[in-house]
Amino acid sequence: MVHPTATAIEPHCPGGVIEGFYGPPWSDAERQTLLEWMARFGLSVYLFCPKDDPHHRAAWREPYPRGEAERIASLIADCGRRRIDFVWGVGPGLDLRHADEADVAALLARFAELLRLGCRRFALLLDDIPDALDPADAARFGTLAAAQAHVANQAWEWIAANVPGGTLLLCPTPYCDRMAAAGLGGSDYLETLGGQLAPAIDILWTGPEIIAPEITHKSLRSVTRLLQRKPVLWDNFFADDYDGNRFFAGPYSGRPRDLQSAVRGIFLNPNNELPLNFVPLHTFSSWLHGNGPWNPRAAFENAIGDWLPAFRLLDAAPHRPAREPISLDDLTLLTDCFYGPYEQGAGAEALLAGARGVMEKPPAAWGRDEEQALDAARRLKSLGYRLADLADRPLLHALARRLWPLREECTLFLHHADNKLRAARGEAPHPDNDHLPGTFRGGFLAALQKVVPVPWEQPRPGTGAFTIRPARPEDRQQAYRVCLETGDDGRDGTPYYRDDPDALPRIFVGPYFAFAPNLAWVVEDDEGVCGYCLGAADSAAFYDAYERQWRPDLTARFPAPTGAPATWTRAQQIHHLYHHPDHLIPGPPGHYPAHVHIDLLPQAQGRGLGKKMMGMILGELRRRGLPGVHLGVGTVNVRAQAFYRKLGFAELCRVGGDDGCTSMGLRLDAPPDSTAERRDR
């Protein structure tokens, strides 16, 4: 079959917005606001596919009623006036019969209907559906991917013949790395789809996860190879339809700018509540159109300043004092509490840290951190009441369901703090009349959450205390497992190293057990080793031993990969390092001779174990009189970098660009009462 030439949506990387969430679709007024923001921020594509619009999925065969068709035509025209490409998406996969000519004809009839309404760009969305084939489809096509490619190719041929300049996007059934690794859609789904799909059809992809903490150029190499084209990124970073208690108004983050060269386009699927998407779209635009290294916090602060005018309060009644305006500090603190899916903003982090101190320490031991947390809670409690006077009522209504619980949690925190102070003075505690059983943190879901733990927050059944101890030779294999299960920049690397699970630990664990066993610690629970901290006091001597005694065996057993590097598996990339090591001792000669690294499985994280182990190894290096220590961390792994900065490490250099490694160093011969150490007390 000869496929028509693709209508490219390059040369630049287009950015856009997807209305593709579960929940009530946006209103006409909200869509007008969206288009105004998109025009302002230079976002050029609007993918219209609200999941709970019946004409998108449940009733995909039925044409729009006349009034609804007129609304869609008006929306398409409004996009055109703002030079925004409107893409209409349909999701027929719940009951589509790929071998049924009537079903294919119904799909093309919907495209023809939208063409009459002015649409020139289309999307076929086959996500969130069962991956089983109808018997007739299975008999004709054999696999789900082949059946879907057949329908998509017919749709593309119709578009190419009837829509000058038309385009087609397809969302596959497995649309992230985890789904593909789990075999969703059947074996070789992506290879089959990439090989059979017309080259002109673009493919949507969400990255390593449905909601990916990080997406890098490197993380897309495998899917690009399998699909035989660059993907179009469907980015769910700000999506909140899966959690009604949160929204995300922090900055676009976890995506280095060079990602743009790895994709055909990037579209945000944002918060359900349109008014809460100003900062996400603002910072996404800055990322898309700016140059140089990406600084999410700086972009966030700039966006918050631009958002502040939306928080004007209603005028006070005649002859009454003017209302205190919402300040930039107020808005920043509020938004820090609703920052991103995987991190809190700086103000929220400080409040949490101080709140722990208030709850754990006697009042006499409270310091600056605790007092600042109490002040922040008072501000948020007050803000919860003041925002009821917002002049922008749709903005208030979008915030309201989240403001109330935030205010109540701050009230409860302040109540506990007040009673701790009363107890210290020998006074009777005040009763809590605001938080009654059943009306606060109540209901079936809250009760169920107390019964059923999630693995990454609570110990697994039978898991008790954790023990930190010096490593023993017999710990090596379990430490290899820890390295693998943290081998994807802190996440589980198992799906990426199936062809050689020990590829990473052979260079990041094994040599330390061999050449520096007296600087190796492990943490274990009752199921075994779940973390380690490894190091070398003299990096030059360590790497010399590695070169002479360790690497020759690796290069003999594992040949260097051949062919284009973009086609290598993750394991082959590590095999390349066996033959071309990249040892680096950063900083001025002699300043940072030692190096360390640490990895913890999820059940050992968030318990202070990493800080304790680092304290032990840094203390040992100080005892030996070492002047400094360095370590390497992925440049995109901002969470780990923040952890090391709290220990006093500072950035020394970067290699490999935004997708490479950042070296950080700590001077061990610095005065012990440094700023970083004072901050951590």
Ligand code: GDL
Contents of the next structure:
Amino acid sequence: MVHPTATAIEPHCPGGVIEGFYGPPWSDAERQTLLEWMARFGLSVYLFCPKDDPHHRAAWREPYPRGEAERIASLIADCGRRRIDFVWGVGPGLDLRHADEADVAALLARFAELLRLGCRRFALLLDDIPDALDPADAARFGTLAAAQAHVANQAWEWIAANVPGGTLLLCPTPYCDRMAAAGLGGSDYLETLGGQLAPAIDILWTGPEIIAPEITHKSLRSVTRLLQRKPVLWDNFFADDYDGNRFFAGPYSGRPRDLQSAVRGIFLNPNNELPLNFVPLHTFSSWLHGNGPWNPRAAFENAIGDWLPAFRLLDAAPHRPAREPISLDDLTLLTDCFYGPYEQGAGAEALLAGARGVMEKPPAAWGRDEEQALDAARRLKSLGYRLADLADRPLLHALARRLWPLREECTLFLHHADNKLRAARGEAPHPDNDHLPGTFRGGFLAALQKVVPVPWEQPRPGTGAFTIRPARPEDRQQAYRVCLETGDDGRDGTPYYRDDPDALPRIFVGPYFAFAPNLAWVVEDDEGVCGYCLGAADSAAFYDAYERQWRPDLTARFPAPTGAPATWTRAQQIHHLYHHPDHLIPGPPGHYPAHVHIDLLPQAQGRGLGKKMMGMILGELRRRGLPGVHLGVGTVNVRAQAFYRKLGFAELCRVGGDDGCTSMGLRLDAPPDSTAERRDR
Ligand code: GDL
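Switching from the form predicted on its own: structure of the form predicted in complex with the named molecule?
The complete assembly is shown below, putting the previous chain first.
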């Protein structure tokens, strides 16, 4: 049963900020900026629980020293003046002995200390701790959930008796679906906690994942039932404490607005660098306070416009000329390079695609995309220098560790491009004086990640040792093989393409790796790549790139077959397609702009991997705001058609009789739950 009377958080779905990351806590000055932004953006809860503040976690039993206590008291008072609820969080779980009265008393003493400093709202944070109980706790409580519920209920009783209007939040040890599914905290952890915890205690939850690409109403149903209350979202979407190479200054996304009615509040745990949180908080506020369908890119553009004044450069001084001011385009491009945890902004995507073209093609074949990528790299390189004049030094310092590597990589790219041009003119290459030879970004961690594959998800029963992960350029040749081995309407095409085994993948795989690498996933097992899911968000632009940058090479290398078509080999039939392409975007114009396709070798079929990959690519297209997606499937391939129908696709048209192709489409902008694809996930 859901307890509708739980009262910890008011009003309906407040938005807030959590200072809850690993790393140096924010300074007093940064906290003042935070409160200013929160008041401006209508964010009303500040959950204060800096992981590496010793008085929060490592030395949780110890009260704040005097000076520190005064700083906290004045922070609480500042929050009060701005009508922001200050919630003080403590994380005792690293060494809490639940059955020990002295430990419970120590916890209550900390709450009493904070009450004296003016705090009325509290949080007990039991995330990221060992999930084993010590023998005394195990003997008394049996399970971790029961032990934690016991301590939390005592804390709540104390708050209810001593703090008028006091509240308590709890972060469980498994705090996302994946952790719960993996059995962290013991079996039935959530059920036990939900059943034993006082109804007035609110529970934090990060969604399906620690950093959830998507959180939907539906994804919270099961946890809401188990916890017997709607959760308060601890949203790590913008957190960057787990990757020192990035920060996230793109828009809040992957959460439909109707999510607000499924939760008791949503709090962002954002970038460690406070100055880089302007766009995250701005767009989160637009999401929270606006109406209608959510358009992340529009909200982003709006926020960037408001952020631009912070990028004022120092005035010219007698011995220092003024630099060119930072423009909206500059800031957009820079932010596109540090956008979201699962996507790059449009400018960064275009730079990557164009850079790939520059590196792979001869300069004579460079087109508009390559030129634009070179321009963008020049702009980012110059930004690296111009931003050194930022008047707001804390902002520069927050950017610096990401800005300089970005400038260096852009310089390296421009250097390679320049040498390709020189080589084409028969000139000797220029030496690269900017780069220390053999320097790789990321050091040991990046090297280790190359050796150890990163799982898309924990292997589950039925998927065995299969891993789904984003495709890398070096997967291309193996993906070509998968295309061939599924090239006879899903069956092995090897016998039919002996004269040119790469004929098919040159159309159905290569261009996707070249022009749409961020919509490409592969599945692999011990033997290597055994399937892929590829797509293009904007089919018209994709075919345009194919026409201008890909097909000329195919027609030059493979002559159009002559003679009677009936005598052509399968490979020749495909060569004919190189010369006479037929790009079909079915359905009413603009309805199904994206397209996808998926191929799995037999060993990867029937294990839910296809559905999983389709879920990922459709989720990504939805996140990008695409209205619909289409795909083509052999008209005789009824098995594949049934699979797509289950995902919600419907037939759009047929071309070329029984041995032709059927186009199927799926609307992505349909209301939630209106498609089978959503029902199935
Ligand atoms: C976590 C930590 C959080 C950290 C975040 C991102 C929760 C509940 N806890 O697991 O402190 O900042 O991931 O790394 O999210």
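Residue numbers count along the first chain shown, from 1. Here the structure is a predicted model, which is why all the values come from computation and not from measurement. What we label the rigid core is the largest C-alpha set whose atoms superpose within 1.5 Å from one form to the other.
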Query raised in the report: Is there a C-alpha shift of 2 Å or more at residue 630 between the two forms once the rigid core is superposed?
Result: yes
Query raised in the report: Any CA movement of 2 Å or more for residue 301 between the two forms, core superposed?
Result: no
Requested in this report: Could you check whether the CA atom of residue 43 moves 2 Å or more between the two forms, using the rigid core for the fit?
Outcome: no
Requested in this report: Can you read me the CA shift for residue 615 between the two forms, rigid core superposed, in Å?
Outcome: 19.6
